[in-house]
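One chain comes next, on its own, written out as structure tokens in the form predicted alone.
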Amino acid sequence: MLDLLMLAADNPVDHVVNHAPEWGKTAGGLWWWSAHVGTLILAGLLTVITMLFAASKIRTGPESQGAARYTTRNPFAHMIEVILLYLRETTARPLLHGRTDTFMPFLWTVFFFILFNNLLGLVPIMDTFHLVDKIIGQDVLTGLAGSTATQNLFVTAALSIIAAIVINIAGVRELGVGGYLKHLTAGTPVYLWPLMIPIEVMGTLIKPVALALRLFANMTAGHILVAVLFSFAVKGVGMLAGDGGLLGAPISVVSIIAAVAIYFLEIFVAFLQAFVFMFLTTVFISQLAHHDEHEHHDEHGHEHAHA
């Protein structure tokens, strides 16, 4: 009893890892629906119901109130209106410049899906759901929703080739399909193409598989390490009430401790991953540009610092 109120796991993994219910699975085997996809429809809502909530609060109001219409009232709208503005100014326009205003939605809704997914993975959903399941004796919320759908490598890569399809298609449309193709050869020589060639695509298709991995591996390891410091507390409480006596309590309170901290240090994470989730899809798009827009943006840099 004292495992299922604590809902301790003898594998911390199971706390991450992606779970199906029995209603979920077909009768070959596979799933149609597992807490991944739950989570990932949760983080879609969230983030179309935020942006639509903070953009009824961002707009200019009436003529009436004067200075004041410019002026985000909602604390919350303000918060996302400075993210969004830090988004914008500071991380792609610098590297986008006139193409920027067209490719923030999509920039800005990578961020937001990417972060509430994060986000979700830290709230013990799915650990509620079983715990209920216990409760009244059926397994019918477990594997509804929760865990960490960022900590799928098919989800990751799903995210990724999404921002290659968007990072190829704005260099033919920049540069042109000749353009592009050229772009393949790095400018060398001729009889360098066919060494050029092959890196430069290798590095087309290398470009998605570390997104892909990048924010899978972060997540993963993340919410592995809070998993185990929590089982780690629980197994204390354990040992308080069976054989091991008082020892249990020092462990339960210095692994409660370094989880917390860890905790806030995932939420840190998890804002971090999908800012550079963000970034590295925005970089990823300035390359493939004109030369003379990288050496305007390479020469408004050296006046910065020169100044």
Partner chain sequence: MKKFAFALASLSLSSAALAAPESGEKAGVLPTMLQGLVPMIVSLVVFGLVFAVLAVKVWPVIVKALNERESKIRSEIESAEMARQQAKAALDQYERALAEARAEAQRELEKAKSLQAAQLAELKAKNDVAIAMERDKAMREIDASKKLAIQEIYAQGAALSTAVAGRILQRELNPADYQRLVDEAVAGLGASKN
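Could the form predicted together with its partner chain be shown next, to go alongside the form predicted alone?
We keep it simple here and write out only the one chain, dropping partners and molecules.
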């Protein structure tokens, strides 16, 4: 136990970052398997299994059930349904209007895939594997799965690339190629195009970058905070056991209470960041598609203002 406590005195970031097992690396140093890969696959499986279960309970029942055929037959599926409806009716429809049903499958998938990844990051899978490895004296499980995949910038970048592709394809479909290119001029006179087009292109690229960085930063910061607080608690216990005296007790107690509080906050953040990613993707889709319309409204607004 003391060994574990002493080991905990290392950098708390080590508990948060991705790990690769020895067998998961090539000779060239490429990580072909790491904890985040395992977590991504696990999150994907959980997302599919959970949503299949929810769909089986939400689906309209046989006519023999009468009016009861329209009710959801499981509390958990009911919770999923409430989330789905909230995302569709309150978040997406006010922005996408008639195109809501087209994009909802993608947006729902984005939300639940990120949510399951975020939540899996709160389950100490990697640390448990490491503990088992310690007990059995081998190094086979550490790095198999665990940690939060959405705090890996490459993972959030991949999700943002997918979002960017959908956003821009939606823009081209809505505006047409000509309209999409015209959107890059922001409706400015021709002599301003050399300035505006680069700015608009940068804006198009920055949006997914912002999506990736926001998710990565929020998930990383919270998990590092939890790890730091837990490391304080363990250090306090180490002080009690060593020559630090009784000062270790209050440090441990306060740190554990704070860590538990932050842990619960992280559960909320897991939902919030999944929602933010999905919501911003929706906003970007709607902005690109309705750019000219907004300008048109703005022009009218200016005319009214001048009048």
